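The data below hold one chain only, encoded as structure tokens and taken in the form predicted on its own.
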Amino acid sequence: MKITDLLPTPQVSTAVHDAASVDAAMLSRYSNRAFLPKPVDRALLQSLLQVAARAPSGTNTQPWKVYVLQGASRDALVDKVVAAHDALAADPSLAAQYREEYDYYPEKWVSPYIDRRRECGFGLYGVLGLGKGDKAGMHAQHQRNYRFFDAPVGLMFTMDKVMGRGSLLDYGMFLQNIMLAARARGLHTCPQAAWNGFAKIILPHIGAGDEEMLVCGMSMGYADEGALVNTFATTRVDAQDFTSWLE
């Protein structure tokens, strides 16, 4: 099916009649740490990619490249990744072979950005029962997201390195978009940042040119609802905390 036949006609003047649907789809997005077994139908990965590509993209650049992870190809890079960030730990001087392509965090942390960020942190680890001397627990924590949390698949997500910064506005559009039809679909998700330390290893695996570069992973399937680390919900500051309404 090509995404021309998705199209509602016209669309300026399609109603979407359930916003309560739309809502709980957002609502309900959230990262999930634990995953199924359970193997997603490859159509279903297919129809909801094809959804998501009606995100909006400066100029219709559409920059977004995706590489679909399972089986055989998943484990291996598993693998890989793993090894590395183990050995990384063991000899942190290895730190300089791994570089990401983007500055995904700021150099110096302010508040209130960096008071969210341990908010977040602790509260993870706290569910999880993981003290701050625990290194060895949040190591194999942290590990758990190269091991995609055990999701039956994996995503890559590239661009070209001669796009520009408001390609990345884009795709995070196009992110979004994916979550947000894979609630639709039963599914839940986790995107990945983590991976961006690693794309020296994860792009001749998943067959990436040397002018991509890698933008984040994502991991999908079906959560398991009795794991304790899916227990944990971040907060959200009010809207009224940040907009400012000009009349």
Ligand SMILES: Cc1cc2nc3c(=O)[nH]c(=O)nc-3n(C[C@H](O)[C@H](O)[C@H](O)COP(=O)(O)O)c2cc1C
The other form holds:
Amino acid sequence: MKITDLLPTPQVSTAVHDAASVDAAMLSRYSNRAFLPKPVDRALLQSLLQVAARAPSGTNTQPWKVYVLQGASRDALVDKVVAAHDALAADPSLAAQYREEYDYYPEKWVSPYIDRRRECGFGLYGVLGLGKGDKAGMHAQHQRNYRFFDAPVGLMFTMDKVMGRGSLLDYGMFLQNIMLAARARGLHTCPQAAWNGFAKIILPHIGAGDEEMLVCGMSMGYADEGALVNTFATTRVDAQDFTSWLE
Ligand SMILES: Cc1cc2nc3c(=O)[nH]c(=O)nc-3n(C[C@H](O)[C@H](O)[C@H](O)COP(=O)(O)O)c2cc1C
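Write the structure block of the form predicted in complex with this ligand for the protein whose form predicted on its own appears above.
Every chain and every other molecule in the complex is listed next, the one we just looked at coming first.
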């Protein structure tokens, strides 16, 4: 199916009657960190990506490139990155080899972002009963990132290095579209910057060209609803506290 076949005509007069469903997709999206091994139908993944591609981008540049990893290719990447993550923990001097291709986080953390980051980290580890000193437990939990939290589908997102910072803005909209379209199909997701440091392992594994850089990864699949980690819910600042009304 071509992407234009999906469009309601005319777009301009298409009413979205059901605010509740749109809101439910947004409100039920959270970072799911335990998945069932249940495979995801390929046609479903294709339709989800096709719809998500309607995301806007500056001058319609559509800077995204997606790699879907399942089965042996997924498992082999997991093995490689888990081994690298273990080696890094054993010898932190290896960190110099693993550089992120763009700064996702600030070099210097300031309030209130550092406070929110801490709340998120402590909250997650708190739910899991992991104390601050439990290095092995934290390493194991962090490593679950590199197992796609057991999701059968791993996604890797790249873009051309020649593109500007604005393309990352476009990319964010595309990623959110994917996560909402996933919700509409009974799937859950976890976007993951954790992979970014291992780009030099990931890019050759997925067959990316020299001109591509890794934007992030994502786990996708059916949630393990009984998993303790999935009871962790993050907070948000109220809209009234980040909005200024100017009249
Ligand atoms: C681009 C991006 C990268 C992220 N990377 C990771 C990651 O590597 N591992 C992880 O567990 N969560 C990751 N997260 C999830 C955030 O921690 C999460 O979105 C935030 O705490 C809000 O919680 P919620 O998604 O459950 O609403 C990432 C989120 C985004 C948007």
